[in-house]
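In structure tokens, the next block holds one chain alone, the form predicted on its own.
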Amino acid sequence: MSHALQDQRPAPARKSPAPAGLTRGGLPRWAPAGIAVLSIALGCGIGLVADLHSKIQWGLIASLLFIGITYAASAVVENRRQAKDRVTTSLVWVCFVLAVIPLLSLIWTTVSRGMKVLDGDFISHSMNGVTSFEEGGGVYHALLGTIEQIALATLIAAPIGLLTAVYLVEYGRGSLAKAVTFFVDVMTGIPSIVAGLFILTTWNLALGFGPSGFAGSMALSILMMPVVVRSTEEMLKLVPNELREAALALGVPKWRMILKVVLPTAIGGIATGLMLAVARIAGETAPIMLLVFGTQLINNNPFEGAQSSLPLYIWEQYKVGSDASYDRAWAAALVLIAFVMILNLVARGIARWKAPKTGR
């Protein structure tokens, strides 16, 4: 009977053997960097037979052979779906590597043109009894002028965007939140050239008052806080509900809880938002030249006389033409990318030490 009985089972079901396509071999881990110095090669080639004279189209032509050689090879040796998902690994690359290499040229060009005259005597000294066509003079007078108008500018949009933004995510509700919602979303589309001629009617028009670095200022901040107001809402969006919940169930008033808890917790990026702020009104030059006019004197004074300002000072040496201001103003454009680096960097040691500690 036992024999009978395993006579009956049913015998083990053999597994189906894989499709073919999914058990060819695939390409060497070297074959996309392999496939990249080929494509490179055709089409520096490619560019020589033609007589192509741009860099540019060299570059095209490869990054066109890199995609189709990649996908033939995979089609080949691996599979067409294999083929697809290479394929779209490529493009991924070819694009980040055509955002990487203008930055990288801007960057080698600043750092090569601006360095020949960029010294302790260039950051120290000002224009004053120096002509545009003149060697030598600094940018003492300029980079005095851009940190006063920014740090003027961002005492007054700092705050107003940061109570805008914690009033739309804590406490705006109907119509009036809508209201603000729609006009930050037209402020951040504003060019700087009204912004400067609202400030020019209003302070120095219909006041009387004279120019001066703080109406560059003022106009400066019109550009700065439509970009804090959305960079630091959607940063108290991220804060989860459950600390905000977890703090009123202990009795804290709504304000002390927002202070408390929700800004500490999304200081890292409210910190990185109004570095983009700053980063996006220290290379405006429209206001300053309607505000401020410019100056080759040193005045220390924001509030009484014409001040200038980095981009202002690229702008009046790079119109001069001649090789001395064209270095000059390579050399302020280093300075004013420095700037705006060491602000970042700052602006994020501040939030790191300020961000709520993480841990047992």
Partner chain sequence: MKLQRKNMLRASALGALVVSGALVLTACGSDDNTKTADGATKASAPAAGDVKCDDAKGKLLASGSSAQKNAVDLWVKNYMAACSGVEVNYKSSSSGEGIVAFNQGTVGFAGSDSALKPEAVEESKKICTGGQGVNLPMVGGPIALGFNVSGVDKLNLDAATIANIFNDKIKKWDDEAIKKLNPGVTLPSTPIQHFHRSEDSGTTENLGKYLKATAGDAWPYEAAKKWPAPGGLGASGSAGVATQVKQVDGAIGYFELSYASAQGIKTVDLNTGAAAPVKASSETASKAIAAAKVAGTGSDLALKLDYTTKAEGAYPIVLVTYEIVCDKGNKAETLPTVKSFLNYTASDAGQKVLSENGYAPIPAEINAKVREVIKSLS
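Based on the form predicted on its own presented above, generate the structure block for the form predicted in complex with the partner chain.
Shown next is a single chain and nothing more.
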């Protein structure tokens, strides 16, 4: 669908000057680009002359000029309708540029500042014996903590989430199903720190367990469950009923039908949903801060003793506020982004590779 639609795209763009040319004069094809260059130059010029410090002001002046000049030029040379069209086109471009700049700057800042200390040693060493103002140290203990906590959270949340989704789609009816659906929605709105508090009061205080990676994973799994249920539900609903009916007609018991027909058909989408949920919790800071205590040492055992995690590590290093710790914070941020992006790419890969071939 989208491809077909996009095939259409260049056509009007190429056509539009032509009919205009038949009736009245149109702006040449290079006009938008020319106006853009002109207004950027003017924007920089005004910025320099008026001695404006922040580049944001330069950019805003340039974009206002761009829209204004486009409208004026088009209104003079073409007609009002064309002018409106051109203004919206330039507006859309400006929107795009406006949004892309901060996002690119975010990525650029993280990458350029993160690369300063990011190397093999940084990834393979902990912070043992490195005081906050010193250089050196690494992120290994945090990376390990994040991976273990996420793996445990997934082990808890994925089966419960999957089975709940199966229940909702394949078995659910009546008030229980309605209640579950409603509460899954409610659960998506839990502020993450509240999930952390809940585990802290029950697991750590009431039951008396010490801080551990596992406590963190339980809080993460609470945050993860509703996301898994939602996405799995959507995917299961996409499985055509004909498949179910065919399987049942062959005398397959329902549970085998679900395990062998429904789930495999939807596995791509389910895996994608899972991965996205994982990527989402990988960046959680607040509950982790309360539950895993944080440490400078490597702790391979998520069930006992303090652990660290990447977001927590970034937060700690940011709080220290020395140049060395900022470098570490950025490098850890880069590691975290890379980690989340890889998960995302894997998810998208799976989705493309076995997207349910139904509907459009």
